[in-house]
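Here we start with a single chain on its own, the form predicted alone, put down as structure tokens.
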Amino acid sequence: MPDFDVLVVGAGPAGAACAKSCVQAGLRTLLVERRPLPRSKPCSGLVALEAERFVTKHFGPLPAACRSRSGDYTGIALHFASVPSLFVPGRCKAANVWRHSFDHFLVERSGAEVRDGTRCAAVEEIPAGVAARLCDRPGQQSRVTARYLVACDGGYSKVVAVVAPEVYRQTAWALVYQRYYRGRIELDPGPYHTFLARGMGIYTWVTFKDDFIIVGCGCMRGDRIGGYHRRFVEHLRSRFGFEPKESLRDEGCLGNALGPTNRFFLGKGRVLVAGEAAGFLHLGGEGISAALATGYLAGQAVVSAIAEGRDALTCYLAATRHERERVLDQWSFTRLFRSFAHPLALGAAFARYPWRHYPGLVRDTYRFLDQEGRGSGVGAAMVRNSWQRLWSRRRYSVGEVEQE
């Protein structure tokens, strides 16, 4: 008899949602997290309306202690190289949370047994399911068996790297990095700010939390992120009067390009994969809504498999088709505005934007995408996704990684 019905690896939104789904069905559930809880996470902490509704329904209202004192997000501000910025207001505000508090709240409400400071070092199939070797920080090891394992351990999943190493050999990688500052900057603290300017990486952003200014950027793996970040800081100094007084801490992580390129990896055998580990990431890095949804669906697939004798991976593949198409819509030029997890007043934003600047907006956007996106395969994938949805009027042929 296995020690647990399900072992969930990773205590982010996907892991907490999966654990909640399993515990509600009466399954013996163990949730393990590599770092001691509560732990930080490189993330804007934008909880879209769709995600907040999910949390309220399954975990309860967001505690005030999770929210940033600087206020919730009022929309998105797009800054261009040669034309005025475009502010796209939200139809309602989006919660601005600290991820260490938000994730810990979800984990505590999941009801699962939790082991933090514990990493999953190895996974193997056994007749009764899976066996995992767990290591805690003092170096002690233990062997835990479960009928199913669900990997929810982020963009670079250690579980996926063990059970299906070919997945990560077939995808492009991005490195994202952000630094916390105290100082001043001539930007409204309400919106999420992103900048379409060349030479500063594939993605740049500025957000505000409490009295911190958070400056971040991303680049393809193998590039030097430090140079991009320095150029971005200088851009903020010259264009937006950025005056950093104090630098406090750095955060970074790797992200895969499985989703945008339609090569999702949902699992293998009795191992399911959810959240960003499987490729569920929306344009702009919004992944909390998809993580909650897919984590919960993975848990439900396990519940169905145990209760009804069905194949968990087959159930999960069918249940996540909508979420996979949602991700592909986000990485489509023609559908992304219709697929946001948070309602935005796009029509009003473009109606207010001066018509004489539209050519410059298009030019700046094209130049940014043409330079910064090369080598990732994402640009070609966005064109392909756009073609499928616009001209052929067909649903996507939702793909998966070919396994060796």
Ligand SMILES: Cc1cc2nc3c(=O)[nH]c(=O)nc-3n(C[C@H](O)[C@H](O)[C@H](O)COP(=O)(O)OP(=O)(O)OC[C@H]3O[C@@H](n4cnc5c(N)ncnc54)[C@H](O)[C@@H]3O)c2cc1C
The other form holds:
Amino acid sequence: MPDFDVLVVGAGPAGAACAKSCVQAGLRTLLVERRPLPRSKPCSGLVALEAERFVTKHFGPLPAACRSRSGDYTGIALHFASVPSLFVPGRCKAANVWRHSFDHFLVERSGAEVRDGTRCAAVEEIPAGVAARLCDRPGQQSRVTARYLVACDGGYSKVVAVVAPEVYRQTAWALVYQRYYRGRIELDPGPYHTFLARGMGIYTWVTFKDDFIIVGCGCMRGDRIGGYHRRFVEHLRSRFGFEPKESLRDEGCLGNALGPTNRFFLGKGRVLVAGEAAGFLHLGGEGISAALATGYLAGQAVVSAIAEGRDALTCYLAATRHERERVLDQWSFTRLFRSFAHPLALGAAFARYPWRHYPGLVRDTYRFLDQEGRGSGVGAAMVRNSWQRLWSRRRYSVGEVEQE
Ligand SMILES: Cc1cc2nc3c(=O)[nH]c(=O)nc-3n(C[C@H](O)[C@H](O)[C@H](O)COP(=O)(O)OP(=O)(O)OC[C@H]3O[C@@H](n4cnc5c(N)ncnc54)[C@H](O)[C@@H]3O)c2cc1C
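Since we've got the form predicted alone here, give me the form predicted in complex with the named molecule too.
Once more the chain from above appears, this time first in line as the rest of the complex follows.
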């Protein structure tokens, strides 16, 4: 008899949602997290509308303590190299949270048995299900068995690397980094700011949380992120009057390009994979809504497997088709404007943008994509996704690393 019905690895939104659905169904659920809780997570903490709805439905209303004192996100501001910035208002505000307290709220409400400071180091299939090697202190290891394991361990998943190493060998990786400053900057603290300027990496952003100004950028793995970040800070100094007074902390992580390139990895045997580990990430780096949804679906697939004797992975593959299409719609030129995760008034914003700036806007965007978009394979994947969506009209042929 295994120690648990389900072992959930990783206490982010996917892990908490998975644990919640398993506990609700009465399964013996263990949630392990390698870091002591509450743990921080590199993130802008924008909780999209569907994510907030999901949280309210399954976990209860977002506590005020999770929210940033600087207020909710009001939309997105796009800053170009040579033409005036474009503000795209949200159709409603999106919560701006601190991830350490947001995630901790979810984990506490999941009702699962939680072991923090405990890393899952290895996984193997056994006749009764899965055995995992857990490390809770240097040199201290234990073995836990479960009927199923759900990997919710984020953008670089140790479980995926162990169970199916070929998946990660075939994907591109982005490195993202952000730094927290106190100081002043001539930007409205309401929107999420992103910048299409060359020489500062594939993606740049400025956000506000409490009295912090957070400045971040991303590049492909192997590039030097420090140089991009320095250039971005200089750009903010010269264009937006950025005057950093003190820099308090920095954080970074790796992110896989599985989802945008339609190479989702959803699991193998008794191991299911959810959230960013599986490739669920929307354009602009919005991943909380898909992590919550797929974590919950993975839990439900395990519940069906145990209660009805069905194959968990088959149930999960079918259940996540919609979420996979939602990700692919984001990374598609033809669907992007209609399917943005945070409902933005894009059409109205572009309609108000002065026509005389359109040639410059197109030029800036093209130059940016031409210089920064190379190497990741994401631009080519977006063209392919757009074509597949047009050609198949309703659906993508979802998942090249497909177990269906
Ligand atoms: C800079 C940045 C900004 C972002 N901004 C936003 C945003 O504003 N809005 C949004 O929706 N999304 C945003 N995202 C994406 C979002 O953070 C992720 O998509 C989301 O957190 C994924 O949730 P998850 O549960 O799959 O994984 P995570 O939240 O990454 O959680 C994984 C957990 O697993 C743990 N873990 C890892 N390995 C092990 C192991 N071996 N054993 C045990 N535990 C382990 C980790 O410590 C972590 O706690 C951003 C991402 C980045 C990098």
